[in-house]
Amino acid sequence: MNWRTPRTGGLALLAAVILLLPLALVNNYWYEVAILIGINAIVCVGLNLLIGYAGQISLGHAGFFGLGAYGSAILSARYGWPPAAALAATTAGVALIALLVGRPILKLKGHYLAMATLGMGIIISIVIVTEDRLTGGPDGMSVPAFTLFGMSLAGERVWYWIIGGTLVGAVWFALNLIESPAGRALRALHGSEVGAQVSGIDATRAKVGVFVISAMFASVAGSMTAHYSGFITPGKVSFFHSIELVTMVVFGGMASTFGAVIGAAALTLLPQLLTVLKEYEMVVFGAVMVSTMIFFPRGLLPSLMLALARKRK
């Protein structure tokens, strides 16, 4: 077994960090921050498959996150579904929506694709805000606690392990997908779609497939967020949240699964650490991001790995 490969050593390191991190989490506030990092990382791992490996931009992924959150909330709160069944049904429903929407949208390229995914996210946001009888509108809605085998899963410490385990599973799935023939097809599409089609790859099927997978990642994260927090509002469905997710992927390093995790961790944790600067918080935050993109143009993790490789040589 080669521990230097991402599928073994990288995954083992991630699991070790998740197992040991509670030793440094001194109170529930930091548990909550760690949970938020895990949720963002799950979405970013799926989004990185779409953007980093397949080369397809999406500016509306917060819409799938919101569909997952509100789908589970509505089924469990309004119709009395068991939360586990609501999560599974919502994920399947979001996958179907992504399949139906993805086929026409992913025929577009460049700016047109970006605008189409942006429009999709805005439409989802408007529907959630206006259908107040189901969603509670701008005021949001309460969500029942997640129950499994008659046990109620509540509290930051319990949800830390649930989110941590889900993140490890998401990374494991992404790493195996990347190394599979489907993953090699995605990388070929990113390099040259025409060349990939000439070599026998069904470009439409590959792009729609990874779009559906990334939407499912976002949906699961949204559902878990709803049941963990116990209350949801349309804020997480906004265009700004979509941009935040894309920024995390780019910041950590596109076409790098662990880069997506690091990007999510850095951009979730950094605002918490900069609150002591008060009115200068956003100025310093922007300066950090600009400096990172200047000195680490490939993203944080790939640039550091490249520098380390050069140093070894």
Second form
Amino acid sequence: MNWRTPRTGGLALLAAVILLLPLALVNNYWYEVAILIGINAIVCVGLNLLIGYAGQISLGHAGFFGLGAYGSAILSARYGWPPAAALAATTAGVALIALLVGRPILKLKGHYLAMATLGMGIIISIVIVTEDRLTGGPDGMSVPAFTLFGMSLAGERVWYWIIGGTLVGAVWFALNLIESPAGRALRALHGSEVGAQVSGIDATRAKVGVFVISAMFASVAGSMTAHYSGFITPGKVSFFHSIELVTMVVFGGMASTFGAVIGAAALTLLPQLLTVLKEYEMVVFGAVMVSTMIFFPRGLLPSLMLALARKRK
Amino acid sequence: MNRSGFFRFMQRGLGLAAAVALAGAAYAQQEPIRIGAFLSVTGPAAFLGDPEQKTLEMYVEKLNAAGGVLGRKLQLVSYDSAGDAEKARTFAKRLIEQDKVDVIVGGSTTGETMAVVPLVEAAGIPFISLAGALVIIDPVKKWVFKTPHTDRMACERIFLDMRDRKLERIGLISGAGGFDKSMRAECLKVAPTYKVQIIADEAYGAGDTDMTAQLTKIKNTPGVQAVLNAGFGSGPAIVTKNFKQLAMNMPLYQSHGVASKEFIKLAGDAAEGVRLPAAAVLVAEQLPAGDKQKTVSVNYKKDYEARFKQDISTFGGHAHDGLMIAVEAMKRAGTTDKAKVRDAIENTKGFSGTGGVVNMSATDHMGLDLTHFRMLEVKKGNWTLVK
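Could you drop in the structure for the form predicted together with its partner chain? We only have the form predicted alone so far.
In what comes next, the whole complex appears, and the chain from above leads the way.
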């Protein structure tokens, strides 16, 4: 087995980091930060398949995240479903919605696709805010704890392992997808859609497929967030959260699964570290973002790897 | 992918994370009494969080200058949750786990507060919220208290005033925010008790810049005698302006959500004659000499305006009351032991704050009643007390 590929060595390294990280997590607050990183990373790994590999933009992924969160919340809190069943049903429901929405809008390209996904995200957000009988409206709603086989899963330390495990699974899935014929089809699409179609690739099918997968990633992460935090508000469904997710993918490095993970980690951790700067927080945050994009134009990880590779020669 | 390069990069990242974590742990080993706060200093609810933050900073300094509490200095640890419930929760966890604060005063909005409630209940730490809605204290939660009047009380106070003015059939117009929706629901609930009929019920969206259509509908509803607007932010100012433009010629009531000078500035002339329930601090100088809230209100206004060269709002006043209730409770308990401080807060009696005279009990974690919720009217661009 070659340990130098992302699919083996990279995945093993990620698993090792997740296994060893608790040694550095001195209290539940740092567990919380690690969990938030994990949740964002799961969404970003999915979103990166769409943006980085298939070359399609989505400014509406917070909508899927929100559908997942509220789907789980409503089914388990209002209708008394077991959380595991609620999670599965919600994920299936979101996949269906993504399929129905994806078919028409993925025929659009560039700015038009951005607009369409943006509109979709905002519509979901409006529905969640206004259907206050079900969703609790702008003030949000409480969500019961996740139970599995009669055991209640609560607390940061339990959720750390659940999220960590899910992240490894998500990365493993993404890495394998990229190396599969479907993944090569996606990359061909990114290079040239016409070229790909001429080579016999069903462009719409491939695009819709990856759109649905990335929506499911977001939905599962949303469901888990809802159960983990026990309370959700429409803030997580907002347009700004969608932008945040895209930024993480671009910051970490497009078309790099581990880049997406690092982007999520950096942009989740940074505000927590910078908050001690008070009013200068946003200035420093902006400066870090701008300089990263200037000095690491391909995103954090790919640019670093490139620099290291050059140095070695 | 280049494995060793990647590995080195991750190693460095891990080292950094560990260093930060250790620095954090070392930081937590000093002596002062820690007051934790998470407030919406930026974002859509900044008009709440900003005066709250300033007030807390100012009074922590003042208390320290006067020798601190229990012979110990106070230290304020505050984070900007930007109106985001998720951030509020993370910061609350940070306050509890990392900064090891003794009490939390904060939560500018109801959403932020409610997201944090399960954490403080589990950790067992006294938490005084600065948000409005009734759900925060009803049902009573062991560790959760609040200082502002509830939305239900605002409805009740307004309906009382309407009854005095013989206004029985009214139109209700409300926005899309959490505060707006919650207050609308409470008003609909308590209206029958005060024999007020709500015969028109209109809503506007979050970003709307013209409410003429909704107001026209209310105007054309036969028998409407007054209009009540449940909302905060810029919406109520636009409603007020449109109300004047349509020459509605009936009383307009706003909620305590607009109780800052900003509202009068935004609405301009149209604000004349608008009534709203608010804490006494807005009319500090106009309070009669014997009023229990006179001293505290006048002092707060003087301190705040001298320091920040800004008009006061009732929101900063809530933060003042929250901090003082916590400090008084620590003094009475003679310790910062969380359970004892909690009991002491629950036993707060006759505390005169900017929001009212607070009498808490095991069944009432707010301790305010309608007697100190003042009815104000805007006259010549200023708040005046309705006698």
